[in-house]
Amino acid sequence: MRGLRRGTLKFKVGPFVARIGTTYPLLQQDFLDIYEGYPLAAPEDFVHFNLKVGPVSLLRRWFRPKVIADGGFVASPFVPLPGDLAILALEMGLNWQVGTKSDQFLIFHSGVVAKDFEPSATGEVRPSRAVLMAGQSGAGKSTLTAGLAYNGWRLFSDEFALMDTSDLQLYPYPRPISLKNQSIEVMVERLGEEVFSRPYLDTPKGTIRYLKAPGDSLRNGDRPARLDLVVFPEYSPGAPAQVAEFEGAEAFAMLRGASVNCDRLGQAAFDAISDLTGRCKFFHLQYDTLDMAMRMVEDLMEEAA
């Protein structure tokens, strides 16, 4: 708690070190709740992101509290939020910094989970294989990511896929999973209340709760995986299950569309996406239950790997 108040708390999330600070008591409590178990960084570790969250003014600390994230920019890209939603300001601030300041990776806006395989009878170790789940907001990718992450898969992220263009390996970034509205009830029924944050009401996207990252995903937060499967999930209540494969130019365009920083990386990003288009399997999934979607991904990964 003292480190948060002083702005000196440094913790690791995958390949990054973030330094966080806030004097706002409610945010301190929320942060320590959903980030319980994350490894602390050593004093000498390089800090990739600095972020402070505080009241917009002294008056707004106490009267109708309003907070804003501060990443040290001359012109802040962040907007004020009600004090009760301070954790959203922190989460959005971290997301913005990753998306705009991490061009050592090719970044896709997507959920990612990986399957770890047991050694074979001969002792051969199979590399971890990842599935990337992209799509429009509300399509169901975060819920599907959460379901798989708590069902034998390793959570990489529900927000960003981080790829090294030199070897096409994906690197974990296991932050808490942001679940919204109806998906909250689905996952609480499966997992219970203890792995969730408190509810955040009346946000721009409705009700939000954060699902804590599984402990195994945090302990293995430095282990990369090979991408073999790309899916575009679509939750459609009452609709029949459908799996449609696409390839070639269509697959390239869909993956390019999910990239956050392709234009900034230029040729390296184009070559990486081209290689992935030729190597990975691409599918559109339509389903009406989470269990159905999880079975689809399990079956497709079994074929792809």
Second form
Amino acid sequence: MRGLRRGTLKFKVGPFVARIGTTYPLLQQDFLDIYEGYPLAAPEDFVHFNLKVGPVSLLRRWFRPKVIADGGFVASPFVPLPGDLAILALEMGLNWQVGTKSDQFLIFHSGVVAKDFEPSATGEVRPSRAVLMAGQSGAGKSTLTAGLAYNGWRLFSDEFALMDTSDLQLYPYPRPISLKNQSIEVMVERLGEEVFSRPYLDTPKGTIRYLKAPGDSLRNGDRPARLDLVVFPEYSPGAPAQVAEFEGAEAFAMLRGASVNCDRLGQAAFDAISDLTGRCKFFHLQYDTLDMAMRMVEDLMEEAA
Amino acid sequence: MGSGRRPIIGRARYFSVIEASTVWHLPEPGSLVWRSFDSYSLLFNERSGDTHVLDPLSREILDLLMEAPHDETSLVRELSSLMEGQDPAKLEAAIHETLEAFDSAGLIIPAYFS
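The form predicted together with its partner chain is what I want next, because the block you gave corresponds to the form predicted alone; please supply it.
Whole complex next, starting from this chain.
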């Protein structure tokens, strides 16, 4: 990771290689903290995403620092952020690049975790089985993803599900999990401070802390999984637990609504989402506590077997 | 995605005063990809890149238009015989509404443009 101290660093995350460029010391420090353990890319590896984060002007490097991500767009879609929040600029920049420039995958805006299985006594390898968690911002999908990722499931992503439409396999994209506001306290209580970034205060989404990706998800970052279960979680404090199954055209419409790039992929996306609609189980979950939601997902995955 | 497609739809929209006498036609039915789930049909239109979810009545209407151009009156007549017991006024209104939706989605065009 010394490369970043010199200004740039190439690292692997799932099927992608990203090159990060910044000379901003605070961002270098924050990045190395939350991306500790990620594999570095070789010099000859193809770079999928180039992202620089720097001060908006020379003056703003030193005086009330303000930074902006630069992904090489003619008209930048990014907004400047205070220097203290530079890591958010980098994370949002990477998300934007994946969401807009990765049409080799059908992408869903969702969390994904998968169950891995040991080979059987006869040496037969069972495919990993994934659950995709989609829903509106604030529905609790990142918290549920984080809870499962540190409780026997392998983290694929808390942001994007990457699906190869040729074989309907999901590919891991294990980035640090962005937790916000009350969910930070819930997860710090479970996992301790050491797996979290420092808190980022007064962001556009309130307080954010990044939860580091578990080591096994980085070590197995190229191991795909079969999607079996799709859930739409909804955190409803004080409400009773509810599970409602839906299927057919409604399931198709809900899954399609979670896709980021189905319009760009055309018929390949239509075929893939139709096939998934016929094959996967779909549920809406209403939950009150993280433990309750995690039990629901465990049970539903058993049922979907 | 031929360059001639957009003006045709534009003209269709310009003239799209849905009258019972307008004869509707479904251009290039081969560009439609279908999937069925229970009573609902999913339709991907290669020409527009749009996806549609069709209820059984909408599917019947599109099937009839695929077979041959129809005006609203003939669709009402054919579907009334298929769906006996339906309130005729409600069926007529539903067919009218569906034709409007198909027209604005670019799925059908008046037959005189074909």
